[in-house]
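Listed next as structure tokens is one chain, alone, in the form predicted alone.
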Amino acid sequence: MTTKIRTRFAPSPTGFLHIGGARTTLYNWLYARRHKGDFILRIEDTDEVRSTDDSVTAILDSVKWLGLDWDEGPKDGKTDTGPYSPYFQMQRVPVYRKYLDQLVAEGKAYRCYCTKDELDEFRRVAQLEKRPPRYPGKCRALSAAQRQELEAQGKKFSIRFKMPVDGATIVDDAIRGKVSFENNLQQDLVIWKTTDGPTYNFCCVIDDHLMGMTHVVRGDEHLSNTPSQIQIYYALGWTPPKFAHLSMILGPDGSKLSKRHGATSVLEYRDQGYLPHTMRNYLALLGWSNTESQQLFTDEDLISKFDLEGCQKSPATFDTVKLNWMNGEYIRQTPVKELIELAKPFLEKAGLWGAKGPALERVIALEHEKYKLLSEIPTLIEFFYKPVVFDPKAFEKVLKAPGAKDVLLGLADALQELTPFEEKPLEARIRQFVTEKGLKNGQVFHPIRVATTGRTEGPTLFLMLEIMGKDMVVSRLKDAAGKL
């Protein structure tokens, strides 16, 4: 019998979710929807003085933008929802107790006294005598006696898990084949902490056999931490599940990406405008290729294609340029009437939402090919319902040009009594002016622009003129003309 596929995402709440945690959401969840699984969210909040509700909250929202639907997991906030719940780590302390006792009591791991200025202390010896610095077990083998002695003293302990210090562990890994760690150059990890609770290296074991994980996808950050989990799971009886290590995604200075490359939050992305669907595509191309080299794909496309042997071992590359080129594609081929409800929280924010004027749907159409950001489409738009503001530059080179006054006057005059007032009309009427008064294209087009929007760039003038309507456009020419 074919055991069903399940993946999970399982972030720590210290803080927004970023791109990395976003890309490693993204792959879990095709994985689990092409093989017909099940994706889980898990909430690791074992770090009880960095965790925070906030932090929660900004997770789940961010991952909901994606559009990246969870089978099994938090609800909201607090609650949460599946066969195995509850899926925040800190309310499953009694399930992790009960495996911590089992390894105490098989001699498989042990209580550690040494003080954290202790560890400090060997740390800086084994930098000073370039060793890799670990714990060197120093409490592996205390007696009975020694220990009661040590808690007679008033002695805090951690609890410790004893990893084998012969041999090798192997990590048979998806993407970067098999991983040889040696056992006598890892550290007996703590994993259950001075202050009672536990540690994540030892909960994520616990919980991703428990919910049946058969996939563990995750960054190449934890690569590191792969053989003491899978020494745990020896320890317990249990078959470790298949690891995928992702590679790290640098800037494009080559560094590891950070802020100064720009965003890095999920939700920054979205509140500058990009398009949930563009940041699946984009953060799929992130560390994973098909044959085809196929850019742009449906969410049908990368569930069928998405595959684990399509992810490179090199380090991604995040480039600010191909994500616009893309949100850019995207939004030209969204419906006018769907991008304008994608656009809403922009147009609502400059105030355009509902405002007095021509047709939204008429406005936005009239830029679709421009737009690369949905926070530009107001900065675009704005001029057809607002008064108009005219930049400093083109107010002095076009409409302070000799001779301009007059072509405004002159077209108000002529345009007040052109019916209908649409595109076509509009183009002849004032290529006739511009014949009548001897004067070149740019001496009349230009003036006509920068009058009625305060630009010297924008959409295709007659088409602008006609959604603007007649008593906009002539009232905007009179104005100008009345500032000169």
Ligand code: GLU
Given for the second form:
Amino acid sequence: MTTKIRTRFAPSPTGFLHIGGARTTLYNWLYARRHKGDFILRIEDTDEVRSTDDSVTAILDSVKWLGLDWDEGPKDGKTDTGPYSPYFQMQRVPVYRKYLDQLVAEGKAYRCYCTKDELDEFRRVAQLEKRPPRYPGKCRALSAAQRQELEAQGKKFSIRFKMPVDGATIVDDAIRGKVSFENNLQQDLVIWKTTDGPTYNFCCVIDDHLMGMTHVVRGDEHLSNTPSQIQIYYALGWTPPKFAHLSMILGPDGSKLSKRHGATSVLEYRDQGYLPHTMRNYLALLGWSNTESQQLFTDEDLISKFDLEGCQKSPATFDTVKLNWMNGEYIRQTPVKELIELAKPFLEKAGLWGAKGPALERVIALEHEKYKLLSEIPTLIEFFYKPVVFDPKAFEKVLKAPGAKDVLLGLADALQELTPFEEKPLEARIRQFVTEKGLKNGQVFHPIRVATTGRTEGPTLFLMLEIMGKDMVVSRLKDAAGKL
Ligand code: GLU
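With the form predicted alone in hand, show me what the form predicted in complex with this ligand looks like.
Below: every chain and molecule of the assembly, starting with the one above.
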């Protein structure tokens, strides 16, 4: 029987879910879905100072918005579901304490009484001597009597894991291959803090083991933690999972992606009007590719093709132009009814949801080809529902042109008589008007557009007029003429 694949996303709730975290979530999800395994969400809230409930909520909202469902983990900010519950690390402290006691009893971890000042000093000297700033092991070999004495003085202690002093730890990484770390360059990591709480590196190992993770796919900033984590597995008599460390994401200027490059939080992308499907597809390609260099994927396609072998070792560059292109593609592929649902928050915010006027479905369909972001939709269609706001330049140039007023009034009369008020008859009647008056197309088409929309650019003219309907068109032509 083969083992069921189990992957996880294990965020520390110390901020929003950023693009890198979203990609990690996606890859874990894709891998689990591809292999009919389980995808688990676990909240690593051991940093009591920086972890916040708001961050948990923002992360859960982000993962949900991305459309990545989890099989086990939080139901909301406090409760969870699954056979290994709880999935919030601070609710699991007794579990960690048990393994801590075991390591200490076996002499694989020790109490360290060094103060912050002493540790700072070690670091300073190491820096001066150009050595890695690792803990020099001062408390590693204290006797029971020495410990008692220090504790009698009221000294507080943390607990450090004893790294082997010689040899190397090999991380057999699914993306990077075998990476060797010399043990004598590794820290004796603090696994339990002076404040009497566990640390990330310790909890992560215990949970990944107890929760049956087969694969740990995460950002490469954690590669350097992995040798210590592997040694903790060994010390507890466990087999480590398979690791895969994803390459860094860079901004267009080649530096690590950050706020300077624009939005980094997933919810900002939501609020800017990207589709969840775009984000899934785009992020999948940010560090992974398949042999055919395919760009557009359905979810089924992605699930069936995603593998860790296709993940790149070198950094990936975030490219907003490609992201926008892809979003436009997916907006075009989305049926109008669905698009309206997706655009609902933007339409509501603009006061266009449920507004009196032409059917939203027809209006939105009119410029379906053009939208790159959902957030652009309200601006492009608002003149169907709100009083015309004239672009001052267009008003000056087009409506104040000689003869424009007569054109508007003449057209208002002509169109008042037109039935049916539909695209083809509208075109025929307006062209006839052009000929009758001996004008050029532009002398008529431009004033109509500006009078009815306030703008010089917009949807295809005659169909737009049909959708506006006779009453709106005629009254707008008259109103504009009245302003001249
Ligand atoms: N809690 C860690 C973080 O948010 C995750 C580390 C891991 O995936 O092992 O960076």
